[in-house]
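The chain below stands alone and is given as structure tokens, in the form predicted alone.
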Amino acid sequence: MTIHQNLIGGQWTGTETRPDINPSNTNDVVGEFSSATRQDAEQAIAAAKAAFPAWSRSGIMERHTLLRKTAQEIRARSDEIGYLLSREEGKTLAEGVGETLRAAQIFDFFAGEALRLNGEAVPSARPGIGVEVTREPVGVVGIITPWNFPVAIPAWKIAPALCYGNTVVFKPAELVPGCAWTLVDILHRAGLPEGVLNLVMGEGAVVGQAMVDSPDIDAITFTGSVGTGKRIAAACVERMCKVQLEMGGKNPLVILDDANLDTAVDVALNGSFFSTGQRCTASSRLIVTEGIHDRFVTALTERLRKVIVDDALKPDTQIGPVVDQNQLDQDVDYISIGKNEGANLAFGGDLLNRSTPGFYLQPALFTECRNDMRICQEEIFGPVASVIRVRDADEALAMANDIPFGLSAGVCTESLKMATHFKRNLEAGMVMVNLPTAGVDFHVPFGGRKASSYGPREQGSYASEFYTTVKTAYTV
């Protein structure tokens, strides 16, 4: 089997490997991928530092052309890359292809942004002096990405980093090296100069720690757990390194009495359970007012009974497997916790057998939950949702905000007044009305509040806040 190596200083290198396993069929090895050492990571950082002076002064057409070429290849290979994504991560083929096309859109967007680099020319308060305010690249950017969006999240970090003239050291999640390797290979063949983009696949405790420790890393962008994010933030602040963190959520979806029942069920089913619930924007708390509660629970339960959970590569599958055994164990543990806390397991939660050995879990729906239960306060990151009954809209809003996280939130209502009220008062970085809490556009800012996010927003033109630094220059 071909060994997929790390890319360091423009050279493919690495001998020690680990297998990439298909969660829909654990007998299927997707490929063998190099596992980097600390020394590999340090060499990648050195290569990125050496490449920075030339790349940071490269022309905007060079960056534009490279990013556009990358977008075109991703789009042309969307079926192939989407198949790989579904095979190694476990989301359905439709989701895998959709995510791949989103990555192409992201690279397209930042190809355009490369041509829109601008600043300000303003008069000084002192006569005869001119002032220019410009943005310059930060330097060497360390990128650490999770397993649940193995193409889209690397794209929305790598594309702006390169667009604004930074060099990159990229460490993807260990569970999904195939998508990361493919994306880097496309960029490499598109003509990136040596050392501008470096891929170091391996353990977070080894590769990620080397990146966090290095004085030659100027900025780190991380998506992952709250615990790891806090440790990275503390280390970065200690040495004055710029940092951006996305760390998850426990997102509320409020269903008000006047909601369209079919819309509410569709929104809850998609937001809570699609992508196997493995989205930081998933609707894991369903806050439902009394007048619609029973009808909503009955309708959602009936829809769940019809959901097809199976091999991600089968065309009829609606929900694929959990990503690996560790995540499956965590999901099962939380289902037990919910039962022990007194919640009613209204549907699902069973392990499933399919024609191939995999990490299959029936979606779980809890009812009669209290907001102080662990299943309503802690991120499970699986196909598990909890229904909390409330009296009215005021209690629903208070309950929705009573959480340490603040990434995404939603409300289902037919009232423009209520929609406006919830948009204004939900304590979240993103608010959806009659739409799933999971699912955002590629050209607008992504991020949250409270324990969900730290630092500037990701995506869209707001990405420049993290990937550039402002310079003010005076001329007489």
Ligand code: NAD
Second form
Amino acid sequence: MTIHQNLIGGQWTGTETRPDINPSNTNDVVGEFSSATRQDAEQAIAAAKAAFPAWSRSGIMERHTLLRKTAQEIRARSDEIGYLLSREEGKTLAEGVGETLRAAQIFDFFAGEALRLNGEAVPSARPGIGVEVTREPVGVVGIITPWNFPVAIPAWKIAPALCYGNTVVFKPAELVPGCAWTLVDILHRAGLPEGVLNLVMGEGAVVGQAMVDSPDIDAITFTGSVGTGKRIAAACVERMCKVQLEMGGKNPLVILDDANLDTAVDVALNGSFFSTGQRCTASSRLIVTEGIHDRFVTALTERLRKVIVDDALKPDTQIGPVVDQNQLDQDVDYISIGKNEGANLAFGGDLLNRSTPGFYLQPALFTECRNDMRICQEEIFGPVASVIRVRDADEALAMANDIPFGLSAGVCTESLKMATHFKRNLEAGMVMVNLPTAGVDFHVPFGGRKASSYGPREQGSYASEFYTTVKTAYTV
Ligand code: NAD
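Show the form predicted in complex with the ligand, please, because up to now only the form predicted alone has appeared in this conversation.
Then the entire complex follows, led off by the chain already shown.
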């Protein structure tokens, strides 16, 4: 089997390997991927540092062309890359191809941003002096990503990093090296100068930690769990390294009495359970007012009964497997925690057997939940949602905000007044009206509040906040 190696200083390198396993069929080895050592990570950082002076001064047409070429290849190969994504991570084929196409859109967007770099020329408070405010690249950016969006998240970090003239050391999650390797291979062949983008696959505690500790990394952008994020932030602050964190969510979806029932059920089903509930923006708390509660629970349960959970690569599958045994154990643990806390398991929660050995879990719906239960306060990151019954819109809003996270939040209502009220008052970085809490555009800011996010927003032109640093120059 071919070994897919790390890319350090423009050379594919590495001997130690680990297998990449298909969660729909654990007998299927997707590939063998190099596992970097701390020394490999240090070499990658040195290569990125050496490449920075030239790349930071590269022309905007060079960056534009490279990012555009990357977008074109990703789009042209979206079926193949989407297939790899589904095989490696377990989301359905449609979701895998959709995520791949989104990555192409992101590269196209930042190809355009490279041509829109600008600054300001303003008069000084002192006569005869000119002031210019410009943006410059930050330096070497360390990119650390999770497994659940193995193409889109690396794309939305790598594309702006390169667009604004930074060099990169990229460490993907251990479970999804295939997508990371493919993306880096495309960028490498598109013509990136050596050392501008380095790939170091391997363990977080080894490779990620080496990046966090290195004085030669100028900024770290991280997406992953709150625990890892907090440790990275503390280390970065200690050495004054710029840091951006996107972390967990426990996103509320409020269903008000006047909601269109079909819309509410569609939105809840998609937001809570699609992509196996493994989205930071998943609606894991369904907060439902009394007048619609029973009808909503009955209709959602009916829909869940018909959902097809199976091999991610089968065309009819609507929900693929959980990503691995650890995540499955966590989901199953939370299902017993919910039962022990007194919530009613209204549907699902059983392990499923399919024709191949995989991590199949029937989506689980809890009802009669209290907001202070652990299943309503802690991120489960699986196909598990809790319904909380409330009296009215006021109680729903208070309950929605009574959570340490603040990534995404939604409301289903037919009332413009209520939609406006919830848009203004939900404590979240993103608010959805009659739409799933998960599923966002590629050209507008993405991020949250409270324990969900730290630092500037990602995506869209707001990405320049993190990937550049501002200079104010005075000339007489
Ligand atoms: P994780 O925190 O376990 O790992 C994330 C990355 O950090 C991996 O690449 C891992 O190897 C690395 N890492 C681990 N220890 C490290 C260390 N000591 N130093 C440096 N890096 C280290 O998270 P995960 O299980 O891969 O992803 C799931 C989490 O990601 C969930 O909490 C989910 O909500 C979150 N997530 C958030 C967003 C968002 O944008 N807010 C998007 C997707 C996923």
